[in-house]
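The form predicted on its own is given below as one chain in structure tokens.
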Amino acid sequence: MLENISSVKVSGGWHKQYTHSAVSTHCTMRFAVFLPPGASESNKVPVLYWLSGLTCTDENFMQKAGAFKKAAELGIAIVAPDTSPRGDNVPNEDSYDFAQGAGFYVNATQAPYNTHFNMYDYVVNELPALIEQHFPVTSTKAISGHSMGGHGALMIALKNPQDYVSASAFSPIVNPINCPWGVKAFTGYLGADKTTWAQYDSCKLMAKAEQSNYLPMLVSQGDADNFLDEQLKPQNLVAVAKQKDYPLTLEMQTGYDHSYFFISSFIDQHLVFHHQYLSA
């Protein structure tokens, strides 16, 4: 059952927050939606997605992207759902790139998270079954999202290329099997046998992808960010891009960081992008 626990009017649209008892991570969840002027059950929207990163919830991409003018102009609803369940009842770390806040868009098989870190199945299966069924949109969904939530973008459109009309990300963790944050959290949530971490990697997975299901993607990442060498590492999804000619651009943007002052910059953008394929 949904709880709407905020509405508020923005660019003709309206923004809402909402609070659901979740089957996939058996705890309470809160999502955002925007849904943009005209949006009703007789003009149903198209949907982007938004995945968030570390530490973020669903107020992050909302309050601070700058997203909603254009989104309006452009017919798009969007869906931003909290990184990870919360709760009294729910395993943390005192940690920010681990357990509530850090849910990796995975589906944990190690105790104590395997219960409720199971973002995975809410992103790919819950959310949109709750969203189409209570909202004035259609199936027609794109994906996007920054950091984790890039990794959690790139990766859930590559295992669900039917489910998606496109994939775009700024700042992702598109290798995490190679990098300190994806290693620490898939050894927490997936355990030591790095053969179970392929399926959640985003370079692994297009290395496998198959032509027939190829979606078009846009990465943006600032040449400034701190976490650029160490942790993002999009040479090497770019790599493998151009090993399977898959249709990806990457775009370097000189003198952006890792925050949302990068992504309120190109979001208009990444909006473009998406809107050519939800409308066609």
Second form
Number of protein chains: 2
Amino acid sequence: MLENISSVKVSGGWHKQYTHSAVSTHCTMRFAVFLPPGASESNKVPVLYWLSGLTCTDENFMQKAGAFKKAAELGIAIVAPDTSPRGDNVPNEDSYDFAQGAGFYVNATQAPYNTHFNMYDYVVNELPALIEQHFPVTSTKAISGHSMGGHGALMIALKNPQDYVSASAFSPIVNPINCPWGVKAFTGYLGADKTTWAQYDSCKLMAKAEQSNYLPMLVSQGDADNFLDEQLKPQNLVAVAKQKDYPLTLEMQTGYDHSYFFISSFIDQHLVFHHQYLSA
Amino acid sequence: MLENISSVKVSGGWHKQYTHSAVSTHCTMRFAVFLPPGASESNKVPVLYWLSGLTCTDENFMQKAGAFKKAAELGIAIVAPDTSPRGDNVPNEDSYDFAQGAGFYVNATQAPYNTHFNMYDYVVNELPALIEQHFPVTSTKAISGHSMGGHGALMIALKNPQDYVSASAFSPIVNPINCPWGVKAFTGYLGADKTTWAQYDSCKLMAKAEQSNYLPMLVSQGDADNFLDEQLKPQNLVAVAKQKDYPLTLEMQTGYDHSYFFISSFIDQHLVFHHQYLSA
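Form predicted in complex with another copy of the chain structure, per the form predicted on its own context:
Next comes the full complex, this chain leading.
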């Protein structure tokens, strides 16, 4: 059962938040949806899924990205899940980059995380099914995200190219098996055996992608981002894309950092990018 | 001395926060400024002052209004002060609508508030002088705000029509002497003698405005705003404007509430409105 917990008009459409009891994560999950003006059962619209970064909830993008004006104009719904399971029964740590607020969009195999931390299943399967059942949307989907959520968006698109028409990311962690944030999260959720990690690493996934499954992919990265060299490493994905002739565009943006001010500066461009494919 | 505490590129321009020791309020004040691309000593730009509402700081508008893309395009700087003095030495109450976070843009006359709560002087005199000294801006100013800050913007423009080219507000408190928020604040800051209140009431000020000092004024109000009937009462200002033939446009927007989602939906329209006069 979906419980509607807020409903606010914005840019001619509606921003709404819901909670529901999730099967994948065995807890109550919250998500937010933006419905553009005119979306109805007789006028269903495609969906852009947005995955947020470390410490975020469903609210950061919806409040700070400034995406609604362009999404309303283009007729795109936006769905933003939370970044992890939450609640008193969900394991947590006093850490911004692990456990609650940092689900990393994987299915955990290690206790005590494996009961709840199944954000991969939640985002790939459970949430879209729920959205398509309860909202005036088509099954045409694109996916985007920021930082940890950029990792989630690219990784999920590369693993499920049949489910999405396009993928993009802001400041994504493209090679989690080779950066401190990813190594910490994957060790905790997947265990010390690194052979289990590659299935969630965008560089590894792109390296074995088949050309018939290629998706248009756009990455925006600020060159004043404090996390660029140690955590994000977009050049690692660009190297794979070159080798594979994968249709990845990386746009380095001079002077921008890792914040939502960067996202708000280029979100319209990402929406227009996805709209080409969502409306095709 | 201005201390720069953040500097982030956004929409081709810059968002910067500063602190300084303020004379008006006898405490350290924080403010934020957006500088559009190309603003420089040889290309000075006009300024829109933005006054926020109850509980807000300099950050709410800057993070949630989605104003920068249009402000960059139009070449307008935006300055957002905090909504009150703050600090351990500043009197406070366990209340969202009085004392810290709720300065109401007046000069307090009542102890213990009269030392610090001089937001009127700060916004009208001290802050613009500082801005014009330290940033690449002209002295051409417009003013806008939300809720308590909408009261501040309209009231300050009506009291100082020579200082601003235009005024606007979202969901403003237009008649504070006749609503619970205003009565509580004015009693606390100005005392029980209501004859001292009219100088800060937009309806009273407009009623005695001289035609040669009229300013173009735009008010946007959502009709699903929970505070509309008890606190905001825009019809009271419209009645005065009609009597006085004052150039006030009130736009009632169907279905919108009191939140920043409303502001983000119409901020571009307000920026275009001010730009007509700022660039004249």
